[in-house]
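Take a look at this single chain, the form predicted alone, given in structure tokens.
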Amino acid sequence: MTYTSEPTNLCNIVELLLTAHIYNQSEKLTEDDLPVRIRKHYWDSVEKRVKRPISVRMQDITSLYGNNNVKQEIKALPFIDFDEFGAEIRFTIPDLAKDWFVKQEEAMDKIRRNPALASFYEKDGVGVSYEEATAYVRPKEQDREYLDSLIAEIAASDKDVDLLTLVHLVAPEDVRQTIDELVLTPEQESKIERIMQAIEHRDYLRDIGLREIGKMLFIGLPGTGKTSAARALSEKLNVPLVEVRLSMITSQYLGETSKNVDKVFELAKKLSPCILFIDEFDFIAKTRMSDEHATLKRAVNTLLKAIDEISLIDDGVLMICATNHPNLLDRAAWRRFDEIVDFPLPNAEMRKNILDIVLSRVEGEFDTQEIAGMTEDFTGSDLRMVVREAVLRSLTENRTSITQSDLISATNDFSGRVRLMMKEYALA
């Protein structure tokens, strides 16, 4: 039989129909067995799941694949029926559709990346593995839609919806740099691995009564990767990140500040499992040293108590605080953390590795080793700024590739700024 439509378009349509058909028939399959694109499209934010049955309509295909001529295309397939009234597309003979699909050139690649299809074709004797297919599909917890569902539920049940304005919520899929894309010291890698092992063995740690685990303090200069590491952990662990600046939630202009602190911790527990990332932790010390704002001091005491009471083991909340000024923290603050992770200025080898990663998609001829040698005292953020300046410099000359000269000029221009920042930090 000859099919007149483009094979890729037809394969996409039949893949969607088959996925919906198999998912609807098997209660064992979950949202994590659906390709991310399909799962996100059919996600029900109220139910926090993909409800059965999945129906496939013309607008679904258009939205997912951009097909604007769906009705005409499916005429080429005798096993598909179009319901004019509901604009719904269905199989007339599912078995014929399954046999047709597996014979298409691009079908095997689609099946190997689609757990729902792999679960069926594996049983049918086709050389695919359901277990291997699941490795291609990230869990639903990484999706922005999943986090938005949790937020909507909290907003609907919480009388004080202003709570959500106090924090920045990051879904794992929003994270731009993964752990593998960060240049970390051996000590940082070791401590991050330790906390990941603790998360994996939460039940065991609870059973033996070891609960004081999962509170980390990141210390280092601005731009050394503290926030990037916290976000990367969010992506690695498939949990949302609740990000908050301490000066914001304890601001005297926000009313009852102690309650604001409590509400942030309550939100983290409602979003569990998650990471609660509190930046500007040295704000505690600055507030304690001040003779003003008793309200803020009460909020700080509330914060310290909340840190004591929250638990990775019991609450599923990994607590990470970050500070640019660890010298300001007193013993009462330090003792609340079981892991202290230092983020030093990158050495020459690390600087080269950072430059190699940042420049990996930039065309041109350049020597990152030379630039690494010129950039002592530069943070990872500074190095990214150097690359940005070099790229913008080339664009002003109508070039989409950069040269070593571009990087050297950008480095020289940025060096004065780095010296000034280091001076200001030393005086702080």
Ligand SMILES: Nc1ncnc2c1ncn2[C@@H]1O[C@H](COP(=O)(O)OP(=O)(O)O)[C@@H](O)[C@H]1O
Given for the second form:
Amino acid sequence: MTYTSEPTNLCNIVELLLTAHIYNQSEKLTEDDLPVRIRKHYWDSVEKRVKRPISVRMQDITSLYGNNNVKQEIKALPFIDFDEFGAEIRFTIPDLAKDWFVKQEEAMDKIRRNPALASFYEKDGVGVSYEEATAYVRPKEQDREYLDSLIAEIAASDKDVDLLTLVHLVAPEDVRQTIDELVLTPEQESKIERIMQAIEHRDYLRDIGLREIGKMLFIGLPGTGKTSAARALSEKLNVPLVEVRLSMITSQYLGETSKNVDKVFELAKKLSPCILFIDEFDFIAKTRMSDEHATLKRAVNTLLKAIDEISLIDDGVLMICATNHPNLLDRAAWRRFDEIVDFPLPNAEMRKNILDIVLSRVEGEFDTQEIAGMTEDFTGSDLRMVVREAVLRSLTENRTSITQSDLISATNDFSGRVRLMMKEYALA
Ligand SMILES: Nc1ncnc2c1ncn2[C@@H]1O[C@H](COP(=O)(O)OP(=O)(O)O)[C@@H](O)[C@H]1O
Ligand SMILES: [Mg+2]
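Same protein, different state: after the form predicted alone, show the form predicted in complex with the named molecule.
Full complex below, order starting with the chain above.
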């Protein structure tokens, strides 16, 4: 038969049909048992799930796998019924489809990564396991579609849609920063590990009445990885990140500031479990010290109170605040956090590791150890810029690989800037 010669597209289509068939039949399967692509395609944003039955039409295939001329080939398969008018594609004899599929060359790879299919073929003793397949599918909470439908629901229930202009929402799948690509100190690692344990054992902590947990303050110079760490945590924990810039909340309408603060915390509770990340936390200190408008002072008090009241244990909101200027914070602000995480300047070993990560996809002959030795006082962000500079330098010379001397020149160029910044901070 002809269809065996062009298996890739057909295999995708039969995988889709089989997945739909099995998902429709087994109520035990959830959205998390569907391959991400299929799940996203059939996601119902109103009901926040993939509704049964999944039906497969020509347009689903086109949108999932591109515009292929598969009509004829599908029709050639003996177990498929193609309704020309409704354009719905169905199995006539599902068992035949199951047998055909498992004999295809790339089918095993697909089954291994498709929990719905694996749950079926597991019984056939073809060497796949449902358990193992689930590890390949990230949970639905990481999908942008999932967050979007939550947001749509919130927007519909709240006339103040402008709430979303106050915050920046990041779905875990959109986070480009993973924990593995961050070079952390052992202390940072153990604090992050502790918070993950706390989250995992949330119910237990609630039961024993331990609620004073789950508020972290990240302190360190600009460019030491605070924002990246918050984002990476969201990716690691599979929860959305609600990012707030304090200056944004207050800059809108001064009179609304207190209300805005409340709204942001309400949003976080609705998105729970999530991370609420407040950047520029020192902003509150500035408004306290200076002779600011009374409304702003009220807003700051509202914020501090909201921080006191929100809880990881009860509300499922992990609170992370970050500041480049910890010295500006008074004790009242400090005591609200149960975990202070210091983001120091990286030492030579960390600098080498950061350089290795940033350079992992850059071609060339270089010695990161030497550069690490030349870059005292450089932050992770500075090191990224050094690499960027070196890459641009090589490009202007029509090279796509860099040399050690590119890196050394870039480092020297950058040193002045780093010295200037350290001086500024020493003065502050
Ligand atoms: N310790 C580190 N390991 C890896 N990358 C880092 C580190 N510190 C900073 N960076 C990189 O520098 C850039 C800026 O970091 P960022 O998280 O924005 O710093 P901050 O929020 O502390 O100002 C990011 O691209 C980040 O990946
Ligand atoms: Mg930052």
